[in-house]
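In structure tokens, the next block holds one chain alone, the form predicted on its own.
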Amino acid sequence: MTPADLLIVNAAEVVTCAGFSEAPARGADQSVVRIVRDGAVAIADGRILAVGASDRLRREHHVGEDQIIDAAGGIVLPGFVDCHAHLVFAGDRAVEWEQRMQGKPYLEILREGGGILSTVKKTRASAIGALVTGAVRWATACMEHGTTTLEAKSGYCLNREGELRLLDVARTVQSELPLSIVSTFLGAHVVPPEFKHDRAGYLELLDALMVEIREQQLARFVDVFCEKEAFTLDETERLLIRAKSLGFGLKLHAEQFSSSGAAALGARLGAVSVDHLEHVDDAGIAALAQAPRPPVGVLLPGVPFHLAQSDHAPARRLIDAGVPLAIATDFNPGSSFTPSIPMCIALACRTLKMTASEAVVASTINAAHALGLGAEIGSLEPGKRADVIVCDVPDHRWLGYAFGSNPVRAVVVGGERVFD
């Protein structure tokens, strides 16, 4: 028997989210969390060795007291996977947020040069050292809230040198912190001011940039913001087909402010995820559900909460149709300024009408699939990477029931204690 080098014991619940490594949970399975009560997790060489009853694992694996994490009646679950986040940026948009609270529409602010473009201006002017410092700060905050794998999108420079710099910053964060960073190229965030009257020229620049990014292995995915004031459905299709030909995985910002057809496009092109979906229509839901391997619908409840919007993604209709759902923070300085997956779980239960179990699955194994990593992370099963968190609550439902505080007490990434 392989000896353990770390034991997590005395958990009221070990929430495994097991059984969905090959494909995400969908339909009735969206709520299947598979709990081991009075449980424990044994870890060896950075991998999950065993999951089972606490007394049994303690008998089978004799380790020193310094190799034991006592869950003390809390819950143990897979590390959260934040599969939609904009990590690297400069400045803030507090003034614009206040305008939004007073009723000014987001797209109007964007047309006036605010929104994404205001962050682009600040980020372009920022030194790389300041960008690294900020990204490390926010990635650490994500980790303290239980995130062990974090997506990092570019998209706040929108020129060749700047976009490469943002992806390089994400790589630096990966080297400085123990959590895993998955980078996504979002050069197609909006069209920058210097290309306002030359959209074709900017699309050509994005084509060339994708080649360069692929050669340097700076990003795993390409994302496009398909929306009014951003990119049309035809432009989105062109960019994603090119990205797919280069070997990138595909993601879309889809149906956030209007029903554009982006969800159906994502299903047709084999995207790994379609994100937002606040305005997805019946045809879009059907296209997602009927795809041979449906994209994960990544819902971002922090956005309408932060912007005081009344439109929410139709989670219940999506689940009933058989579309697998994930939850992420959409951490960014404009529309969702939170690093907390626990807060987004609480919001999902209230605003999306998801159960706590559905939200836990959505923020672990399904979120892992939204990054193409379901076989490696997202559940507590022997052989998977030992990304594990301990939450100081007696029942996984408390992750939805409680809100506004951080329940995470201990974080293990790749078998190494990060916080305890």
The other form holds:
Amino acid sequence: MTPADLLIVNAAEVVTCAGFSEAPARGADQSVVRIVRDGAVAIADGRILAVGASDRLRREHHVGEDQIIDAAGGIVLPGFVDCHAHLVFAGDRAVEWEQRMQGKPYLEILREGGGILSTVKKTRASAIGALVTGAVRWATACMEHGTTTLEAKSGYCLNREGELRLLDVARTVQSELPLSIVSTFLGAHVVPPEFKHDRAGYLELLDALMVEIREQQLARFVDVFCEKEAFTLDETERLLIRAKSLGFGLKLHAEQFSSSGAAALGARLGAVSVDHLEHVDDAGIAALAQAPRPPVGVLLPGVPFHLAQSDHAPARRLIDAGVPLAIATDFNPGSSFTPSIPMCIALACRTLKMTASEAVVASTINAAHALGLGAEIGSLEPGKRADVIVCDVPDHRWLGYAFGSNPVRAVVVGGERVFD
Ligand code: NIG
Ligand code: FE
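Given the form predicted on its own above, produce the structure of the same protein in the form predicted together with N-(iminomethyl)-L-glutamic acid (NIG).
Every component of the complex follows; first up is the chain already shown.
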């Protein structure tokens, strides 16, 4: 047997989330966390070697004291997969956030040239070094909260050079930090001011840019914000069909502020995920559930919390219909300014009425599927990449029950200790 080079022992629970590497957990399986009590994880060459009882693994794997992480009665989980995040941007939106708290609608701020467009202005004007510094800082904060794989969307420059720069920054973050970054091209975030009267021109630019991004392998996915003030359903369809023909995986910002049919479109085009879903209707839910490979519904409970809105995605109806659900932060300076998956799990339990078990599956294996990585990460099973975290809580329900403090004590990425 390969000798282990790292052992994580004495966990009250090893929460494996095992059994869903081929397809995401859905329906009754959404809550199947598959726990090993008094458990341990053995790691070799960056991969999971074994998961089992702590005393047995200690007997079977001889490692030095410095190769042991003592979970000390805490819990061990797969590293969180934050499958929806806008990592690279400049500046902040604290002023607009205060206006929003006074009741000004998010889309009204955008219509007046603020919101996403105010971050675009600042990001375009920012030097690449400052963008890297900001992205490294926030990706580090995500890691400290247990995220071991993080999506990085572009979408705050909305011109050729700028969007390429944002994807390049994501690549630099990947080379500077141990966590994995998955890049998504979101040139179709909104139409930039210089194309306000020439939407067709902007769509053409996006077409050409997708070709270039594909050639340079700068992004794995293409995402479109389908919404009033952003892109229509027809425009979204056209862009995604083009993206698919170029070989990108597809994602959508769907049904966030209004019901648009974007979820059904995602189901029809074979999107890997449809995200937000606060306003998805029954037809949208049915279309998702009946797709041959249903897209993962990525719910983002940080958004209504941050924007102080009471519209929540119908998580229970989605689960009952058989739509696999993930949870992510939607980290961005405008609609969800948190790097913390544990905070989003706590919110999901309260506002989406998900159980802690459902939320844990949602932020690990199902989130991995939302990035097309279900076979590689998201669960603790022999052969998978050793992305593992230790949380200082006595059982997994506490990830929902307690909130506002960071439960993550140790982070291992690809078998390497990052924090301990
Ligand atoms: O997912 N909805 C569109 N995009 C982001 C918000 C980005 C921003 O406000 O800067 C979202 O909520
Ligand atoms: Fe988003």
